[in-house]
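Quick heads-up: it's one chain on its own, the form predicted alone, in structure tokens.
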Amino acid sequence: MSSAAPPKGAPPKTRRARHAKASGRGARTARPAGLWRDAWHDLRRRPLFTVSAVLIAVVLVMAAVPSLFTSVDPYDAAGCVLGDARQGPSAAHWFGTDNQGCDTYARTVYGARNSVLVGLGTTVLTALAGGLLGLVAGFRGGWLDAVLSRVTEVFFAIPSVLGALLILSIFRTGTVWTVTLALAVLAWPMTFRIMRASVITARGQDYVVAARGLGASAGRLMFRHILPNAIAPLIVVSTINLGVFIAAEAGLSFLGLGVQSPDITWGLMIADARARFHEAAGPLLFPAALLSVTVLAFIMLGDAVRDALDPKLR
């Protein structure tokens, strides 16, 4: 059977026609590109992103429910036998025991959480102190550029063993909060300093030098047309130190300046186990291949969004 024929002066649908309406439907569906949206469609490719946001969802989980991961509470006093101590793996202790009998493993994964916290918190101050102090020396520029240059420049210069230790002999006290802060403050030059040099790069391109002609105010200038464009280079930075954060605390740990007993971080767990390492090897090798995974899992991810932000590595 042959198919009805249009009505008489109906205009036919030529092949033009359709191709029109199909165009036309697109153009209105389509998105918008960007830069961010660019940037992730990249990251999903690259399987060294894949494979570092993994490790990382691991540790956050590890860190935000230890209880998933592990039965034994290693705060709980009862869960140490000194008859038990510096065993090898076994399937009751999958990591061994320690020099006081409390499960390796255990201890391992309630350490990911005090460890993560102060790289996050860490990260957060310095972005934050570093980011907007950067952004307005960088926009403004003047003397109070110059001033705020100045100051890095002597943060600069203090050894980082030496600075932390005068702000923690202050606080005569090691805990999660201050070792962050301790951090924090030898930190955020290096933050201020990439994003005082981005902000220098956005402040004369013609979109600037438009929306100011256009009377924007100083606020709308920075937060709405040169942030969204001079953030890219701190978001890459932040990611790596993220991980730098956490070999930190675990270095100070290590020295004795940190987190102090009876919390548990693997820079701790590290320090405990060194005196008997020819006995037992677990309780210094494990915490020390997780915080390795851990840390070399953020500078990954960094270089990742490094190379998906930066359109010339395309």
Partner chain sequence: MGRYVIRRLLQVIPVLLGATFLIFSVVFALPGDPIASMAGDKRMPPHIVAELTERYHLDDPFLVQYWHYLSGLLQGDFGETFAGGGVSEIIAGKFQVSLNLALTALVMETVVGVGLGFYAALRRGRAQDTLVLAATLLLISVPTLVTGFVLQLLLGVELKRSTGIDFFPISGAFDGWRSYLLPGFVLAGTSIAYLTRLTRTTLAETLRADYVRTAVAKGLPRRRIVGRHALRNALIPVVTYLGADLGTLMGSAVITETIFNLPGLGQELFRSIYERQQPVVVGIVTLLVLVYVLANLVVDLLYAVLDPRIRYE
Second form
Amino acid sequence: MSSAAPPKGAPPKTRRARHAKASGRGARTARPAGLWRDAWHDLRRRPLFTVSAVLIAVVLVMAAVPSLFTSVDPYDAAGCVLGDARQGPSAAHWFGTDNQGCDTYARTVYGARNSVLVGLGTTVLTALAGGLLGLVAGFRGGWLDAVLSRVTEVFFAIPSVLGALLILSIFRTGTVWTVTLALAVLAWPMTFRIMRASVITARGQDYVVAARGLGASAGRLMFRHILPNAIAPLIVVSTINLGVFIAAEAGLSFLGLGVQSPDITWGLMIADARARFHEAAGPLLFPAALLSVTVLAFIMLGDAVRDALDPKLR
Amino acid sequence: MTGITGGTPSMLPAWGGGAVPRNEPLLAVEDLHVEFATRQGAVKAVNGVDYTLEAGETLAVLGESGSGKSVTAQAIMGILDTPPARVTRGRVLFRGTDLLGLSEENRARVRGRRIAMIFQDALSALNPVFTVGWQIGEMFRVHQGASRRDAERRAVELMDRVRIPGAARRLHDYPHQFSGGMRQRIMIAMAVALEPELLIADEPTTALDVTVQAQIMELLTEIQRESGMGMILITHDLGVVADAADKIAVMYGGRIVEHALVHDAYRAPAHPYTRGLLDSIPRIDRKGRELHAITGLPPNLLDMPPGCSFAPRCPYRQGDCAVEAPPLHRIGPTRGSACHYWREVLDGSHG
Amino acid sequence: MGRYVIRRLLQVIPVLLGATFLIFSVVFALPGDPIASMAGDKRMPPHIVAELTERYHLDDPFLVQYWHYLSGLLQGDFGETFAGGGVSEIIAGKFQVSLNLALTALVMETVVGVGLGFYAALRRGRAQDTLVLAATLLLISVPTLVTGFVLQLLLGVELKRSTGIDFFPISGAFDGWRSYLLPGFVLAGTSIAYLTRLTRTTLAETLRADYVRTAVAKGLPRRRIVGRHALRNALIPVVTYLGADLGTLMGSAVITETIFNLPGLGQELFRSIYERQQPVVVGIVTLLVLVYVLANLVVDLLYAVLDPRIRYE
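Since the structure above is the form predicted alone, I would like to see how the form predicted together with its partner chain looks, so please show that one next.
Okay, now the whole complex, with that chain kicking things off.
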């Protein structure tokens, strides 16, 4: 890949050699492949990474195949016995039962899917939209950059929870997709800013200037030379955001404008359990706990990846 | 080690000379070793440095970056970041008192008051959010309990003394509003505020324009002459040294490889590294001669070679150089060279 | 400094215009007929419908409506509800509650965040530092939704049940400043964590700065070096974060307000969305945008006061 070609504007050989000798990896730092390899090497030794990766794997499997974790199908109303409402944990109901007498454990397990879908969907949308716009704005500069930057300022001024509520109120009914859309509309300026800033940094680097001097086309410059070197911050922030979006989905569903019943989400479960919370905390605390652990796992992963990618901390 | 009590420093006179026994030099660094802990291992930055300085004397410490000259100075001053830095061996005798054995509190009493320091980059060495008057006056307020007004008045006097035009007017300006040379003058004013006995100047002119460099050196030597303080001038610039210094110590790989009176060293260096340094600067008296750069790289402080650390780059190198580290040979009463073949170097004949 | 202020003031205008326009167009797109929903089940007489339509410019094109709204806003008028009340009056009381909540959160954030960050920075790399960092990770990760209910249960309900201490009200704004303690902390949660990290990093960085080395070389006492020379510099980003956070806190309080039944702007907005009171919806969001923009403006000016390098640009 041409992105791995040695930078053309490298400093004189002696300085490079000395640097390489001193740090043992100097010659590689300018190339994304080396950066990622180093980061991966570094990551694997971090307990924070291992713990978060395992947790995320469990949540992902739970979202994909919830029946692996429970034989109870919470979408089958027949499984809920009103007479069994608000029971404590038992052998039959590990997390006890909720106000409708449904099994809290099974509902919590099945709730993972919607949360993960919103989290992943919003992350992909914001990374694509904000990332691409940021790449173009940072690379091209000029009026396009000025306009896009002003637009993001406007978005930043709108409180995100209220903004999401407003957008969701346009739709007659909330679903995973409306929530994803509402969150993405409000969150893309963040990814835009991050991408734009790191593209501007990468744009000025010697190897990009050299490639431009050699007559590389704009598209090639952007995607082959700049993108691989500028994408690291976006990946870190997207990982962290994944957790944040999952928390946001829970909040919106809790408020009643997100995913609607009979769909199961952690936010809805918390909202349902709220009325009798002080007598029976279980139906609220169990989904709350899983929600927290999931968000924590993604934020931990983001922290670990950032530490591994940040050369300053090495 | 000598027992040091809290009272000792204040028993000594605050200003140079006086009742101090003559056999005690102003400053004596003895066998100083400093290491830095890094991920790759211990970096041996200073490996047994000795030097002495009398009151009123100027010692120029020469060497390239990484030679340990600044680290030595920071160890004397007690401003090394510990950790990662650690003084592993040695003494720093200031008027006979080992500074390394003092409590942090007593050390702070010596710093600023009796030993002062100026740094290379005055812009970053001055606090950006306080006015220069405030920063100079702080010396009087903190160390002498002066009132605000009194401190300001004396700050103006100092600014006048270091020849900052319109001192009274500029008292309330911030560091970034001054030019590089003026900022270094402010640093100097702050350093000499309490009339210290020893001033350490760490590359005081490196960051400045050539014309300004000369002015600053002139100011420093003038202040030193008037006050009689000792001065350690750390530099990699031989041009600065000739006029200002009485003697020089050349450092390489964390050791002193040659020390001499400045004129002796200039006339005939006794260490190949000193010779290399002298050959690499243009000099009017050697016009027409070829300039020589020292080839090769400075030693890796993580993994010091056995034997002489300069050997890999040395034109006088012989077989034993890579095996046996040369001791500091005493050449005369004021001179030493850490080279097995100092005679050949002194004679100027290439081994 | 004058030019800096003017430039900064001018930058506010497009942001305000853009934000109000965006909000107005979203609300314009809201489904449903406000007049019909006002009447409830009954049919409204046609002449009243016509009158109301005329009065609220409902037949005008979108841009004209926006213009009417904007010109009213410039005179400090947030418009009228469809029931005829002034939006400004409705908002005022709710604003007070939201402001109290946000200010409580801000105070907690400052005390806990700066304190913890300071503590950790001076013990960098040691066990206490790691502990503080782990705590911030938890605070960032556990959603408001969870901390809110858990604290309500532990400090509001269980504490009272087990010890009889009834210090933390868990619902409503009837107990003066105490009503805001728990929700204030819940709202501040993430900000506390970020501020702790920010204080820790900037203070640790400034402690390594050259001018701090100079302060040591000047022989100043440790307390003065940290408390004056380092802190004064480290506080610049901290203070600016705090200022900007006021707007964020006010705008993100909906969930906290709901959990603790505080009648603030978030709750009111929520109700107005359900009741299709578009003027109130627009008014509230506009107000919060104003708070956010003004808070940021004040912060930028404050920045210039704190950092002489900007002041004299």
